[in-house]
Amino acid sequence: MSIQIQAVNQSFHGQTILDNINLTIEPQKIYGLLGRNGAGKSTLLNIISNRIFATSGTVTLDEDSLVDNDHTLGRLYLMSEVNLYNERTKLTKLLDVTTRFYGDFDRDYATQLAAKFELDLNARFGKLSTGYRTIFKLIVALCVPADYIFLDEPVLGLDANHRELFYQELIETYSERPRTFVISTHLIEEIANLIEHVFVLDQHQITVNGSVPDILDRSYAITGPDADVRQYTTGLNIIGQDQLGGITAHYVYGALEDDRPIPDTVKIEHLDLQKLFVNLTNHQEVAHVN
């Protein structure tokens, strides 16, 4: 029931994007898929979907090609920055044509959720705001019976009360019937406690795999005294630092040396994601985590 994602590789006129991707997204779960601008996360999506081609490499359903293939295409939906809609059309008439399209369309949910966003479904998708665009694109991607949801950076142009809907949504729909989401955004800090599983891309590879617990419980800020932490930290995988003054805050990813002893004047604490993220993105040396 799992995608299988094997030796994804893209390259545009000459440019890697993609290189050597192997991921494996599991059926009813939360995944965060983290990485700068530019880092190919919406290129893996689209590869994912299948509204791009990959240079080379497979992606499979239960090991059925997800590559023009209909039946297998149908289970997956894409909610990106696109607008793949007519801009004249009423939003109910594109409800109507995506019912028609998805037999099991949640239209009653639909409606439910355009009264909560306050959004007019009389209204033409030409003539919303940004925000009121995507919260639509939302409402779709939220109704749709697809087990496997790909929401590219999903809150776009959403103020902050839009985005803590969205999310409170997000959690009742996913307790209520379970499936896939991957979200792809950069308010880490946001979706933290949302997601169950990261994928971090970085020139262009995938450089974190595995559950969010697991991950933070690998990661470290160490603070001290400046000639304290570096003698503590000496040979562990640093893969960021602060300092102020006399103080120095070295970031570790990786195991901590159980026998080192720790001094007096050291600090030990665990990274947040938006913290970890943000240092691992610096193009340091980091391990990988399967």
The other form holds:
Amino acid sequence: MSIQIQAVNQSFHGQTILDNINLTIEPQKIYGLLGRNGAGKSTLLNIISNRIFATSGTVTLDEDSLVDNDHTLGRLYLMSEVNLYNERTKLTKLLDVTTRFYGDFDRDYATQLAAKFELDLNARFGKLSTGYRTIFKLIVALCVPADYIFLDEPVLGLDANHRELFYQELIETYSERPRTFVISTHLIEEIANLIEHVFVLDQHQITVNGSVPDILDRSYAITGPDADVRQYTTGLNIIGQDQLGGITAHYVYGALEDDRPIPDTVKIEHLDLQKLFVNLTNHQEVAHVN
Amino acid sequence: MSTKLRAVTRYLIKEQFQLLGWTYLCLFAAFVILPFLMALFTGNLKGFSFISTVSDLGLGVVFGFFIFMTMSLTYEHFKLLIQNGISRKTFWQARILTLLVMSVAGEFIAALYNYGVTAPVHHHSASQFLDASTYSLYAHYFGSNLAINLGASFIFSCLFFIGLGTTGMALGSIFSLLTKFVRRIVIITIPILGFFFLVFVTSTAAGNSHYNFEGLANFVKFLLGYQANGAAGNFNPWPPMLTMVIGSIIMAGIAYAFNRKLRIKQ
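Given the form predicted alone above, I would also like to look at the protein as it appears in the form predicted in complex with the partner chain.
Every component of the complex follows; first up is the chain already shown.
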């Protein structure tokens, strides 16, 4: 019971977009798909949802192909940055269309959410601002009876209040009806407490794939006087560094050596997800990801 | 038929009927109401005949354009359907079913209009109207039984609309895969090439060409059901009907092949 992405490659005009992607997306989990601009996140989500084709590789849901397959495609929903709805169509009609094709669409919940977000369902999709287009697509994503929901930039154009409301609703609906959410966003801090598992897509490859606690357990900020920090981190997997006056911070990803003595002047803390991501994907520093 | 196929087909048919309604309404507004208003404001109401205007709307021709154009609209539907978990294959199947239903419905409406409005207004019997219709070349092939000839005319027109629709589907699917730039080039180039082709054909028909097109002409005659010893009205409708069926199948196949390659434009 999972979505299996195996050896997926994607290139366009000779340029590699995705390079040998292998992933498993399990049921009833909240994932974060993180990557810098142009890393290939949207392309990967589009391939999973069969909106575009991979150059090679396979994507299956419970061992059934997702390519041109109503049965499997009907079990997932991708809320994308690209607007695929007709601009002239009223939102109520778009909800009707979704109900018609997906089946048990939760119309009551959609109406409640529209009221909470102050979205007029009689408006035409094309008349909405960027933020309200996002809100409409989020409402559909939260109410659609799919097992796997992919959210590509789900808070694009939303103000802080609406973002907060969305995260609350996401947690509530997930508690009531657990299903898989894969969230691709640049606002890592905001989703850090929501996601259980993280994929980092960097330079067209998956460089990190693991549960959030495990990953954060393996990431450290080692701060102190420059010489002491350098001495302690020699040979460790340093993914980044900062310097302020005489104080140096080295960011390390991977296990520390237990037998290595820690100088009194050196402080070791765990990184948060955003700091880890920034350092892992900042290629001015030499990062080695294990 | 799967639940999804049924849902998509119903959706497309409903949408097509709504569009067809709007098309006929616009036609009525443009060719009846507008001339009426013009006549009213220019003080020429005596020269305006409401009944005559209403009876000359040519619904069959309009439906031909309609089915070709709407069936060529591929990407708009594709993006909505893929957003809602509908596969390309189901989309294609639903469009074929929609085309069949709409062609029969469109021809039914056109026939009702032709024999219920146009013919009586022009004081024509059904038989006289049939003799003046696009089916006139074949109107007596099946004998003098009017019902059989009307039925054959109905099937002939349905097949024609299905052919137009599948051609629209094929072209629409191909166009959906092109980039905007290439699409513009094609749109500009095709009429120019068409013009030169027309000049070439005209020149050939006038005998100014050294090419021998006798074989091609005979083939076209065969496709049209031309009978060497038969007058117009007694042409054989089976060859053109068979040609339309085969042509529709080929066009539907082309549409299917390109439909399978549809993808969301980034």
